[in-house]
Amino acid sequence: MPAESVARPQLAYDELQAIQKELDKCMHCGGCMAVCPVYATNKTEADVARGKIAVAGAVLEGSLKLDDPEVVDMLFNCLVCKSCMQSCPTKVDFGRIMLALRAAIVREKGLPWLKKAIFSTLKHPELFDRGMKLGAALSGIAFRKVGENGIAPRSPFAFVGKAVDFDENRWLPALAPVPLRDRQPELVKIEKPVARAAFFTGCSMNYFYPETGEDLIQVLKENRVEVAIPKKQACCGIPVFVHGDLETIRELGRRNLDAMEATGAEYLITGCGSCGGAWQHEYKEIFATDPEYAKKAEYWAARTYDISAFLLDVIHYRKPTGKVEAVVTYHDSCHLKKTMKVSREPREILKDVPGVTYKEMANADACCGSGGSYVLTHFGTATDIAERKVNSVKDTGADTVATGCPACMMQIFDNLHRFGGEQKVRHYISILAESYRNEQSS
């Protein structure tokens, strides 16, 4: 058969219409109420699935319009945690609906300026890492240590950005004056290695927690696997794509498909659900119509692996013996466990250290209220989302909070401070790296 007469599949994110499939399997059964974090916190109808897939169904049967400034915001107004999806009895594809419509606004209207002159940075990695690094050596200026390293707005900053509820309250972690990538060769060599993994270090990783990439990196070198750390990888791109912005997330990832095929890797691991997810899922998805880069998504997703999955499932990791005293609870990313499935894997982990003492938290996979930028876009409503976790945390009488997600760490740390929470905001692979680390000096 010709190659232009083969059919390619129909894709929700460039056709709306799409989309019309998962709307049919709606019933309106209002399941999804009872797990939407947006819902339980604002409880209207607009803010929960069903309601805004009665908007989808009006702008296809063109009742509603896409440019109508209501329906804008009200399909923006989600986090896209995927919890409606866990719950629905018929299996909808909420996910996919929410970010077609969000990508058909994009098409429809163009990004607003303010995202699109930050979403061309991306575009562009060498100057994004200069505007990172620049940002690294003159964060004094705006802001002040807080907590454990921690930065808050100082005045006059702190005055100006109340507005928009940047205020002194506000504690987010320093930008590393060195970022992760930087302070690493690209290839870790191992004597005698059992397999060569490539390391995706995401953003928020490289960047804000360079150190608990490093504790990634010496977890997977206390198990004889080498690390491939290319310097030419990117954002993933899950940041743009929940904004509609299909052209960056597709520049992207052609750059980090490309940087990661150059490797000689046999698997992909990541420490961030959200990276996770779009090596697993959303590559396959905005390439399946590409000749080229569908077949290498689907590569690379194959070989994907949050990294507490790849140490349980795939090389059966030694477990360690040094100690680390601490009561720890967990909080499930919703990305990591509805997306990457990745739930009982770091879990395990935890219990494998000697010293740790497990509490798990009411309601441990509910969202943080973070959602990547929804918590920018929507501070009053992210943060009553994130107190109903901190509550959880508190109740357990841990001391550490654990995840699997970098931007659940800054929320979480933020929102600590904020209700009046004392506990430690840790990634579980560093509490691993710690009890390794302790095997020596015990």
Contents of the next structure:
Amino acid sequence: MPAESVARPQLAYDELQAIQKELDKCMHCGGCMAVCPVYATNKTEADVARGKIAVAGAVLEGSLKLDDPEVVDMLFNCLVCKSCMQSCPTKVDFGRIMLALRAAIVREKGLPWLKKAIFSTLKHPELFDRGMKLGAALSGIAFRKVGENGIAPRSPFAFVGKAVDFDENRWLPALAPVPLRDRQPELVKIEKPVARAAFFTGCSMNYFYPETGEDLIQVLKENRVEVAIPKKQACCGIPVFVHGDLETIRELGRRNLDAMEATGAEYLITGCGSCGGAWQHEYKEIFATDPEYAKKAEYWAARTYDISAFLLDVIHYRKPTGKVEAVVTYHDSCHLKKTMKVSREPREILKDVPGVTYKEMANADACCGSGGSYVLTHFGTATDIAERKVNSVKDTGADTVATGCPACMMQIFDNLHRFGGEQKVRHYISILAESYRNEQSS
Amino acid sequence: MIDSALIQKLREIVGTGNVLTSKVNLVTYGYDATADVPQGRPDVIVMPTTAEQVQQVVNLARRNGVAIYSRGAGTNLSGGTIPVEKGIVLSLQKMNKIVEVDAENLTAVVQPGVIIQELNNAAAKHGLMYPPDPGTVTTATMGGSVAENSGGLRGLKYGVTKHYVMGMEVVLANGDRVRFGGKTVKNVTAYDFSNLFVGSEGTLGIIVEITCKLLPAPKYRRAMLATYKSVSDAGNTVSAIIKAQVIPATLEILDNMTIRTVEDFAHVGLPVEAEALLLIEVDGMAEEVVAREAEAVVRCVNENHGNLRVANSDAERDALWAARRAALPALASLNNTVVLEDATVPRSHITDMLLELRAIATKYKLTMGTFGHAGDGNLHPTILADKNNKDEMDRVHHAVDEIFAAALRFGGTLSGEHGIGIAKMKYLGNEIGETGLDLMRTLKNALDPAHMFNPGKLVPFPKKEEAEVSHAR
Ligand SMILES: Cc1cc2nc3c(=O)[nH]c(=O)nc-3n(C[C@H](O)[C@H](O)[C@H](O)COP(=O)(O)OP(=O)(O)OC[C@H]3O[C@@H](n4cnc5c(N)ncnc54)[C@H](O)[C@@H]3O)c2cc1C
Ligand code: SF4
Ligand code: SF4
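For comparison with the form predicted on its own, provide the form predicted in complex with its partner chain.
And the full complex, kicking off with our chain again.
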């Protein structure tokens, strides 16, 4: 941006008209139908990017209203998995369109209105009430203020399914008694480190899968990387952003950028596609016109790596020699593959582990059906999507399904049980960590 | 007229969840993949799951004088699914079962909503394939592609959809369900109804089941890419290859504008000064035959001053194909409106047509790239324009008129594979004449006297009132 330009660029998230150009890019070819998980289940045009873009067009031109319950319902019948962007010939940035529309609703009607609108799709009055409370807690939209830990789920997840009565069989990991960041020092020191990294844990790893986070730290240690884990870091903000809450993600983003800056690290490491995506893309976009934070966001975007890409491409990691006997298949988390463009690296790592037999599943990059409040508001569709994933997993004959995103771990874990899969669900980094650990014993 | 009582009856027929009436749904069934055509808004979308339901919907619509627009995936490029006169959009996507793949008879039986690629996946398990491959194989339905008689990249060697349809079950306007054709290679019983309904664009009846032919999938293939300093060298190569009695599975051409845009967009290493590019792929069951055919192609390319690249691995093949795959996306990225035509000429006039297209683009000061299936004379002149610029859109319309006139002058046709729909209806008489139009109307009036099926498409009627009078007789 040249210094003399006075007009602040319009941000699509702040001004809806700014998405018109993005809408115009869509040539209505329907290519997105081939990959959209929601469409695969329901088979209607309003499920898929092409239809949603047409509706957005109708909203901009005034023939439909943004706060029409039907429009709101359609907007939230989307996992923002970005699969459609992969197969789009004209590279329509559908993620931006969707989030700009959601942000516009919040701007016009406010968050409480939106929350009510989303959960009013749960027709059962009792469900509505509980869905409002628990669903909102789950997806972060209940939290308007950023507390010490940003967005922290309060109720043990394991309780959610039954209480909300969606399904007797809902299996979720329990909330860890001590979260990851409280278990670890703020700096894991290494003598003569090869690199100095900051670890952005994300909420799911912090609260549900602290062991995975510890595995990640262990792997960095094994590779002589010094790790900072600042306690001041908060939720990445994606869970609120997908519900249109621009203000909160900006608050969270500032706080995170400051926390990471204070570490003085050279790299930022994530083990979750959504968090890493926020650092690589969303922060840059939401702060594009911010005089102070635009630079910081740019700076860290260029230094953010998923742990697998960091190991393979930046520090050329030490190949493990400890045996892990397992038949492993890998699920591409949407945001890891489609936002962070990481898909080759975790597979290479898995194949490097002695004892691992790797089996590729069909449609490994098809969404697992997790995504914000989606699983609560559109339980049937989400479960149908997950069933396809479970079937792909089962067809491989693997005993372990690895992935690179805690939210996918949760969703797959829950649905394996529902659809009779017996596989273990692990973050790929845990398999590598186990291999390193087994080196001593062999 | 559609009122709430009728909606209620529709719900009783197909189930509440399969009747869509919300404003959002009405907007999303008002378009297809065609640019620069008016959109419509249906009254209701109905998604039947059985042939019986289709019959009941047809009976109900007929009694109430309501139009029915059959719809597959809505990827056609001639406005064929747009609900121009209100009424029912009948989405067949939930009738998506592959009834059987019969490896012994080399046939498959499918419901209309099956995606072409899904049939291919099922056939591949038996080492078989369903050859018609429009650019939309992963989204388009069997019903839609049969109703459009779709072509694709392998047309030269393997033919188009009509060569693979052996039989059908169709729901007629009177509500009857008829079956014809079947699994036998030979069948001369009755009229050849399959060929009547192939390419009928939803105007004669609703296809509820298709029996189609499968082929053993070729085991070997060789891909090559040649670039040329002149269009006529490329055109001569095409003729030379055919004269050498080699029928490539793929023989695609890209013009200079397309080459430059693709290179800009995808950086695949094309020489931007090349006037034309050919992508050639030979395939077959015997390695030796394929190798011999590839050699013949190499000779033809060299003799005609082409600069050749040959793929020696799957990865290299992908790299060569990347240029062709990027053609439409790259062009489309240039502006907000993509007018994609498919005027087709006899193979021997490919060079003439390419030069004519360039002259038309220059005359109307338009951005136009041309690519397409050189082997079968089927070109895709693609105009990129700004829909908000009225002057430019007017020039687009004039240019399109001239493109069609040129195709007919060279002994070609208005549409090689995209169909007539609403987009090309006004030109139809130029090709088939008044007697041809009369025959179209006679057939339409005989099978669908109330013009219930896909009104306003394919068959031009002078005026609606007149048509009503003529079939009321
Ligand atoms: C990017 C792109 C590339 C393309 N490439 C090619 C190509 O290479 N070759 C080619 O030939 N086409 C191509 N097309 C055009 C299009 O994909 C094909 O025509 C496709 O076969 C249409 O299938 P559909 O399921 O989308 O049908 P729709 O668009 O839904 O319908 C097409 C027509 O069939 C009728 N119809 C649908 N189902 C039935 C039924 N069950 N019974 C009776 N009538 C029915 C509809 O009324 C309509 O008239 C391309 C389109 C795009 C956008
Ligand atoms: S983001 Fe995912 S769910 Fe939403 S339209 Fe695209 S593919 Fe479908
Ligand atoms: S694939 Fe892209 S251009 Fe095609 S309809 Fe979907 S969003 Fe539009």
